[in-house]
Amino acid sequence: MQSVDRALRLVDRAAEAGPEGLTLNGAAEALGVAKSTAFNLLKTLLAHGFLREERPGPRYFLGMSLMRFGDLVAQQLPVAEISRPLLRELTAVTSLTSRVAVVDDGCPVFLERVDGPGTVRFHAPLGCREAPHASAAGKAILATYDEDRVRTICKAEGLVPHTRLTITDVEALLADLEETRARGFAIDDEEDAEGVFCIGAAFTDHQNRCLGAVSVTGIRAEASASRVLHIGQTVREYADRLTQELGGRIAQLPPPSLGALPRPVGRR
């Protein structure tokens, strides 16, 4: 238990260190142990991706495994269950197909869908990652990130054209994301499929971190500029409601029972 406690405290110290990173001396001092002991703990955390090392120094920063776990936490929240009644309402209000997606490494993965009325059905399989640059949900998610992260995601995923209107230049995408932030929702104007438009807005957790996006899909010919604006504001409203619902559900969770655990070593 002592080693686990010390390792977790080093992760915590690396988080607090910020852009300067955590040094070996700082790690040893934080734990009150010899440098050799701190170094062995740091090596273990590096091996599992909980920390990363930069030289010269070396200095230690939070690792990529933590980002993966953050995405998994978001996916394990009961998003589909909580969003289902909201999607039904959204479809009833807009007469469009509504969907909800969670984030997977910057890409939307759709968990739930409520089809709009009528005979038109859109090919929108659940559980698949979609291109973030070509979908309204994806662009809504990207708009919550800074420029460096957007560039990193675009480099990893590629800006593959889906139609003649797909944004395939990163600078043009960044400009589109600025417009998304200003109006509060993203627009896919025949960028993923010809003749189809989508509007999406991001929802967040209690710390304002993006968990995913709500979106609606319809026929482009039926969408005037004024209707797109009205629908966008409505989607934004429902994304905000989902944020509130998720926050309320988290607040209702019982606190973990710590009575059987020993007190952390070295903490008061």
The other form holds:
Protein chains: 2
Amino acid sequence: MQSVDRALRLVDRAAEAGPEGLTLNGAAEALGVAKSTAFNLLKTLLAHGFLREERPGPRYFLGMSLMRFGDLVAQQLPVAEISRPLLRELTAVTSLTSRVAVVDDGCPVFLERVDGPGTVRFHAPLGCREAPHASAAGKAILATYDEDRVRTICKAEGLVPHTRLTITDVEALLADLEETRARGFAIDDEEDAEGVFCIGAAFTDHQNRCLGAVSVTGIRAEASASRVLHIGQTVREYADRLTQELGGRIAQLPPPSLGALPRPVGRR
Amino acid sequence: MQSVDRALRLVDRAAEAGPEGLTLNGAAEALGVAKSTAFNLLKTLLAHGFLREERPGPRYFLGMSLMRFGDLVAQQLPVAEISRPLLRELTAVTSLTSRVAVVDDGCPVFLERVDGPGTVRFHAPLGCREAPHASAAGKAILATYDEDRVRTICKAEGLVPHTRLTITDVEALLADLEETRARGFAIDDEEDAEGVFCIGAAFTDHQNRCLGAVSVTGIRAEASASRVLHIGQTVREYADRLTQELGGRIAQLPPPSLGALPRPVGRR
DNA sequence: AAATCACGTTCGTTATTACCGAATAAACCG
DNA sequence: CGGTTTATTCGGTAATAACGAACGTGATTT
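Can I have the other form now, the form predicted together with the DNA, not the form predicted alone?
The next block holds the full complex; its first chain is the one shown before.
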């Protein structure tokens, strides 16, 4: 479905363009089509509110419909729905940004976020596959898998470095996962972003199979070793509560296949 | 652009279908096209993560990409970005769900929401045009307009009743707006939904032109008259703070045209 | 357990539709 | 005010998306 494909790719481009916005020529060039073609695509997306036009010198941005639908997605996913009050509590208790992710091919996909009171903003996108080896949620998930499966996932994803502390060696990762199991929660100590730490713990279904992870994010400098341990216990506790509350409604579980999941855009 | 149009309409249908999901036959029927056509559309949307497929008996739901994009929209709108910490504070202070809306043709369009601690869930969708006459944010906005403009908007939108307390008479609305001006904030007393009250106050640009409104939502039974007045003052205060903080960055204002904005789906 | 039924999926043909490129109009900049 | 860039319109053409029938597949019923 060529034209639909192109239209949806335009939405992607608009997302990447960010606050700069997308121009007609830019859109045409990005798709490799004639200007008039891009024009028609843009107008159709506009009519449905998938894009928003700002004048003068028409620039195109992500539209309001996407906000509306995005909001609905979260409401329709049982895990997001159930975890929301827990995340709010967790953030209230720890004063940290907390999130919940479900697992997709070993990678965490974040579904819900509750921002902490801090003024610092974390770039914590929703709906993206995150690196399993460089995030607390990812490592919490991997820690529930056996060695073979971890190796397979690592081979598929590649242990790409995000910071100078990112674990890029499989053996080192396996050792870290061993510690994680012993501890009961995973620690990301500036392995995903400089100056940022995360703590994550997995939640499971009634058969003890990993469904995803809960995690909190904060400023590394503000976290002493003892505080990290204490926070870890708390996160562990909330992940367990989520496991239990999920137990009731196992009927609708997070989908085994989440569809085509892009990498985060605009990462720095 | 027929095929794109149809594809986007399918996303709409999937949103309306909610947790029930969308079936192939349902999709084909909704669009009035052959099954194979709907099939191809669905697959294309699936490939881009705009829809999500759940098996067996394939059902289609809103996809992860929509969550991702929806999240990005909020990040790219200056008003949403600036108001977020204010809303968090406002919710912390009042223990109520707080929201911010910008104005679009006299109607409030909600961009951001911070849920209160209460267990009660308000169906407060983002990215939709809400009724101007039956919401606190809407009345707060209308109160900044002159009589002619209010009449024009009412004629265009129609004063459709949502509850038995909804104001359906223009003269009564104008009187209410007069009170609102005197008070400094608008009150929606079960006019939008049974048992629910809202309080809203407008924020403006440096030329005192209305840009939108801040509002809080709570359970009617839990709000005494004196508490309402107190909350009103607080909301008024936060709207003013938003006006000031916005003053610095007037460069990028909420877009005059927000594009095609649908009515809320799934309202009850 | 077999057969029916309903629904999803595939395929080939046709004409509709979306693509292109040139021409026009509008906006922007010096 | 004129040059330049950028958006928008238009008509011809060919590729593309629509259709309908045929095939699988999974669930349900007797």
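Positions refer to the first chain, counted from 1. So that the term is clear: the rigid core is the largest set of C-alpha atoms that superpose within 1.5 Å between two forms. Since this is a predicted model, take the numbers as computed values, not measurements.
The Cα position of Glu54 differs by 2 Å or more between these two forms after fitting on the rigid core. Core-aligned CA deviation for Ala221 between these two forms: less than 2 Å. Core superposition gives Gly18 a CA displacement of 50.4 Å between these two forms.
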